[in-house]
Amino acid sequence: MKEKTTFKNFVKKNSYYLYLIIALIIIFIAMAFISDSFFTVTNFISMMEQMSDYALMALGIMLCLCAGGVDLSTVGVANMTAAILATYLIRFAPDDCSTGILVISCIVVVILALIIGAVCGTFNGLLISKLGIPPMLATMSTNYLYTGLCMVITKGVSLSGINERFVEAFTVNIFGFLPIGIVVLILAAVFIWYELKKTSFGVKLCMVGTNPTATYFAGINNDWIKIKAHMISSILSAVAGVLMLARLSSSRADYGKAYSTQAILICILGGTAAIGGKFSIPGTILGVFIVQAITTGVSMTPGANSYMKNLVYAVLLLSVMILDYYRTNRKVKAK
C-alpha cells in the first residue's frame, strides 16, 4: 500500500518527464515500422554525433532563459569559434607537422575556445546587465556581430584544409561506439548540474530570473548571475564550435543556421520555463534525444523532404506548451 503511493507520487512529480519519455517511445516505434535501418548501432552512434553540437547550445540557452533572458548568439559563437580555430589551424599546424606541434595545437584549440566563449559570454552578459537591453536584443545584434566576424575571417566562403590528424583527434569514437561530442556533453550536463543544484548559483539563477528586484535587495549580485549564465552558455557554445569544426573539417559562416531555434525548442520542450525561474536538465537532455529521434526519423521516412522535421517539432511543441498549460491551470485550480 504504501509503496503505491510512494509510486504514485513519484509519478505525479515527475508526470512531465513520463509523457517526454512517452513520445520518445512513440517515436522510436513509429520509426521501427518505417524504417528497417533505425535500430541499427550505426545509426545511433551517428545520431549522437550530430547532436552533441545543439545539445551543447541547449543546455547554454537553457541558463539564459532560466535567467529571464534568451540567447540567440549561440550559432554566431560557435561558427566564429570555428573560423578563429580553422584559420590557427591552417597557418601554425599544417598536415606536415610533427605530433609534438600537433599536440600543442590541440591544447591550444581548446584552451582558445574556451578564451573566446568567455569573452562573448562576457560582452553579452554585460550588454544585458550594465546596459539593461532586453537580452533578446542584445544577444540578437552580437549574433550578427559574431557571424559577421566568422564571414569577415572566412571572407564569405568555406575555409578548408584542416589538418586531418587533427579532425580524426576530435571525431574519435571512445571504446568504439562513444563519439567524443556526447562525452563532452556528459561532461558539460555534469558540470550544470553540479553548479545548479550543489552551489547556490542555481537557486540565484531562478530568483533573479523570476523577480530582480527581490534579488536586488536581498543583496544577490544581478549583473553577476546574468554575466556568469551568459558566459558559461558561450563557453558551451565554442566548445560546440570545436566539435562542429572537427566534424565537418571545414568552417563557414552559415553552418548550423537552425541550430539556434531547435535549441530554444528543445528547452522549452524540455520544461524550461520561457519567463525564467524554471529549468530541467534531464528535460533538456530528453528534448535532444526526441529532436534527434525525429530528425533521423524524417531524413529516414521515404517520401518526405528535410523540412517536414520542421513541422514535427513545431506541432509537437504546440502540443506540449497547451497540454502543460492546461495540466498546471488544473493544479491551480485544485488548489
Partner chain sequence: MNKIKKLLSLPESFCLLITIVLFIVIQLRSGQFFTSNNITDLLASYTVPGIMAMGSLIVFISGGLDISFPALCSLGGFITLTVFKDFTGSVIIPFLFCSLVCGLLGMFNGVIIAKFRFAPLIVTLATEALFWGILHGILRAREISVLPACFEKLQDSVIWVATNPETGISSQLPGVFLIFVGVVILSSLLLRKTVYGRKLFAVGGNPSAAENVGINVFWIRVSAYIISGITAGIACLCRSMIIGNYHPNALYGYEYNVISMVVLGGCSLSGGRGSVIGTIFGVILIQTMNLSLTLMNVPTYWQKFCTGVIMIIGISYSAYRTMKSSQTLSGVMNKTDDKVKEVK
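Mind giving me the form predicted alone, seeing as the form predicted in complex with its partner chain was just shown?
Just this one chain is shown here; partners and other molecules are left out.
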C-alpha cells in the first residue's frame, strides 16, 4: 500500500514532465509519418548538433526568467563572440599553423568566450539592477548593440577561412555518435543544477523573481542575484557562439535569428514561470527535444521554409504562455 501511495505521489508530483514525454513521443511518431529519414542515426546526430546552440541559451534565459526578467541578447552575444573569435583565428591560427599554435589558440578561444560572456552579462545585469531599466528593454537594446558590433567586425559579410583542425576539434562526435555540443550542454546543465539546488543561489533567485521587495528587506542582495543570472546567461550564449562558429565554419551577424524565440519557448514549455519565481531544468531539457523535433519535422515537410518555422515558433510560444497563465491562476485560486 505504501509503495502504491509513493508511486501515485511520484506521478502526481512529476505529472507535467510525463505530459512533456508523452508529447515528445507523439511528435516523434508524427514526424516518422512525415519523413522516412526522420528515424535515422544521421538525422538524430544532426538534430543534436543543431539543438546544443539554443539549448545553452535556453538554460541561461531560464535563470533570467526565474529572476523575474528575460534575456533577449543571447543571439547577439553568441554572434559577436563568434565574430571576435573568427577574427582571432583567421589572423593568428591559419590552416598552416603548427599544432602547438592551434592548441594554444583553442585554449585562448575558450577563455576569450568566457570573458566576453561575463562582460556582456555583467553589463546587462547592471543596466537592469543599477539603472532600473526593464529587462526586456535593456536586453533588447544590448542585443542590437552586440549585433551592431558584430556587423562592424564582419563588415556585413561572412567571415570564413576558419582553421579546419579547429572546426574538427569542436565538432567531433564522441564515440562516433555523441556531438561535443551535447557534452557541453550536459556539463552546463549539471553546473546550473548544482548552483540552483546545492547552493543558496537557487532559493534566492526564486525569491527575487517572486517578491523582490520582500527579499530586499530580508537582506538579500537583489542586484547581485540579477547580475549573476545575466552573467551566466551570457556566458552560456558565448559558449554557444563557439559551437556555432565551429559548426558553421564561419561567422555572420544574422546567424540564429530565431534562437531567442526558440529558447524562450523552450523555457515556458518546460515549466519555467514567465512571471518569475520558478524554474525547471528537466522541463527545459525536454522542451529542447520537443522544439528540435518540431523544427526538424517542419524542415522535412515539402514546401516548408524558414518563415513557416518562425510562424510555428510564434504560435507555440503564444499557446504555452496562455496555458502557463491559466495553470498559474488555477494554482493561485486553489490556495
